[in-house]
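Take a look at this one chain, the form predicted alone, written out in structure tokens.
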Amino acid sequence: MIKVAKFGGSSLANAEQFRKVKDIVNSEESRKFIVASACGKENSKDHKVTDLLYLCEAHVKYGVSYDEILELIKNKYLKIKEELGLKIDLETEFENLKNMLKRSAPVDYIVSRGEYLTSKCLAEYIGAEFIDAAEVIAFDYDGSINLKRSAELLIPKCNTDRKIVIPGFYGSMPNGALKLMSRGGSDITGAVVANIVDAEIYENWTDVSGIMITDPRIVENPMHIKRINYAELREMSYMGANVLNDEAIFPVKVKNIPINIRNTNKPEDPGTMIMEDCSEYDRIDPPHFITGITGNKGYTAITVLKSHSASSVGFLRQALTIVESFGISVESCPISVDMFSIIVKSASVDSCLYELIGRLKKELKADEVTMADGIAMLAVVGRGMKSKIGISGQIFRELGRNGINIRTISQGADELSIIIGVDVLDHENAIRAIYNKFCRGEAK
């Protein structure tokens, strides 16, 4: 069996934090491959590395200097070397970065050293073999990663009895340049990893005990998601959840591979199962018919009225063309007989609404177009909810009862999810409701 772990920026905030990994990596012979992120906060005065290292590059950029930004950075690393009794020459590595940084360095490599030093430190700790991400994780010209080519790269590396250690967040372009990826990379590289390696399990440790079915910041000690599928993650991460980046799911879901989201700090909690398929477990253990909950703010809904639309073959696509030449994505689209609303982000038409308007009305031979911002958006997810008859009805009567009025209403066939537009205002009562109503005490 072969586990890939990967440890999130608070799992490797300190020299603390390193023996909390070395303790879970060692638990496991199965903890074969190992992917770091660079150090997080140690505390909330504290900063990322990465947040820094962007701000020495910025630095550059502006002629501005640089050196006690730097200086925080290497102070952080001194000190976990010291503490753990390392050997790494982090004098070099420092007066290297340095000099990349005088030459004006892409940002991607002195973004990079965050999570390259980070695992440097980590392989040397725990006895195991590092492998840098450039020489591992393969980009194409496009941007994507080619899986292909890094299975490639990695698996000849492979042949050691020792644990592997690989940097997240980046990899290298067919000419040898660093590429990073975006925030939240790391979750990616693990995923490319488990996907290369066969593994059975993606973990990937952060400071939190799995997923938590809503908000923490709106919902106190909301309960933990004990499996959920990628099907409802991703509805979850795409309305507002930050679970995961959304890329991660792709490398492992190809091969049915489950993510299992767990606590540093708490490595007993058995966290959160990510998988493909929960059927065979849900037979077992039925899960809550909601499984999560989530929402954001920040959409506006132009609605476009005219008689006997609903008969008028092809009146839906005219209106999501002109959408689209503006290059706005749409983000729900409820329909009605003579009537219909275009949900969009409102940073997305800020500088083009009015215009929009006037186009939608003139070319559709609109009767009326008419816009309502400051809509935040609710999503209601759960598997579990189409054998749950009348759901939808009873969500409703409970935002009624606590005085919410809905805006717009969106749900498809596969009934695994419910798109709920209220006032920005109701956003966070809207979620108490449905969490206090349907979820506390794990009401069936």
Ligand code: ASP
Second form
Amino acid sequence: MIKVAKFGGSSLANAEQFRKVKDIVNSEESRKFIVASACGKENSKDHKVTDLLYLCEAHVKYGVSYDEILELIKNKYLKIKEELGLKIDLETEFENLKNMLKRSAPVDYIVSRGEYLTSKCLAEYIGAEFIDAAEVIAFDYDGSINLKRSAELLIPKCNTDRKIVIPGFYGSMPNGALKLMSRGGSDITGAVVANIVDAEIYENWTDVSGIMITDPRIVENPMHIKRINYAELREMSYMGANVLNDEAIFPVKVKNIPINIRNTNKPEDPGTMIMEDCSEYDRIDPPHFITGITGNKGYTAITVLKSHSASSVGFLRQALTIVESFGISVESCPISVDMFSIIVKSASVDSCLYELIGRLKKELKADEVTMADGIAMLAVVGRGMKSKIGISGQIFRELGRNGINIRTISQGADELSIIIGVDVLDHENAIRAIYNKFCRGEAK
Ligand code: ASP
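Hand over the structure of the form predicted together with the ligand; the form predicted alone is what we had up.
The complete assembly is shown below, putting the previous chain first.
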């Protein structure tokens, strides 16, 4: 059995965290492939190495001295080196980095040094082999990762009994230039490596014991989700839950490799399992009706009223074509007789709202077009809701009991999520009300 373990920046923020990582890695022989982020924040006042490197590069661009920032980064690594008794030649590494900065090297190269140096330190500390991501993670010119090529590059290098450490977050273009992934991209590297080596499981080690049912800034100490499927995860992230880098899903999903979110500071916690199909486990341990509750503020509802439109074929298409012509994406579209609403992100209609309303009214010959902003959208997500009678009724009753007015409702026929629009001022209370009703108790 092979496991890929990716450690995020907070898991590698200082020597103490490196020690925890070593214990975790060594506690199971199957943890063969380790993917590392750049050192993260030690505390809330500290800075992530990646952010500092971006800052250095910006200073070069504006011709401002970056010496102090570089010194900050260097000191972080020197401290780790000293406390862990490493031999890595940081003087030479930082001399090289300085020379590259002087030559205005591309930002991708500069910023990638965070993952590179952290991984080098980690590899030495745990006695593992270091494989540079530049040699094994291959991008195509369109910026997508070429899984086949990456496999051809990585597999021949895996012939070792030692564990292997690979830096996350970057790879190489076909011409050899380094390329960064999107922020949080080490998640993607971990998923790519898991795909290539056919891992049994992809562990993603971070500083929380899994995905929380809801936002901890709204509900104090929410429970963690035990199991979630990819479709639910997608709904949760789309509506605002910050879990994994989106692009990390595909490489593991295609091979049906589960992702296990774990806590480096509490390795005994089982964390959250993300998998394609949870049904085998659900039979033994049925899930809560609701897997997660997430939401976002900042939506606008544009409502079009026209008598007899319900029976007029193509009316909705005409309306959506007008919205599309402004390049606006529609978030939700609740419909009733002779009236429908188009819910969009307020920011996306900031500069064209009145023109859009004017065109809808004129071109659709609508009786009335109104708009309401200050709407928050909640997504109540759960595979456990499918075919269960009365769940939405209970949700709405609970919102009513708490004096919360529902502005819009929509649910797809797959019954995976119920999207509810409420006044922005009710956003937090609505989430709390649903959580308290459905999610207190034992984690599922
Ligand atoms: N260090 C990079 C970032 O901060 C990538 C990562 O940590 O996944 O975004």
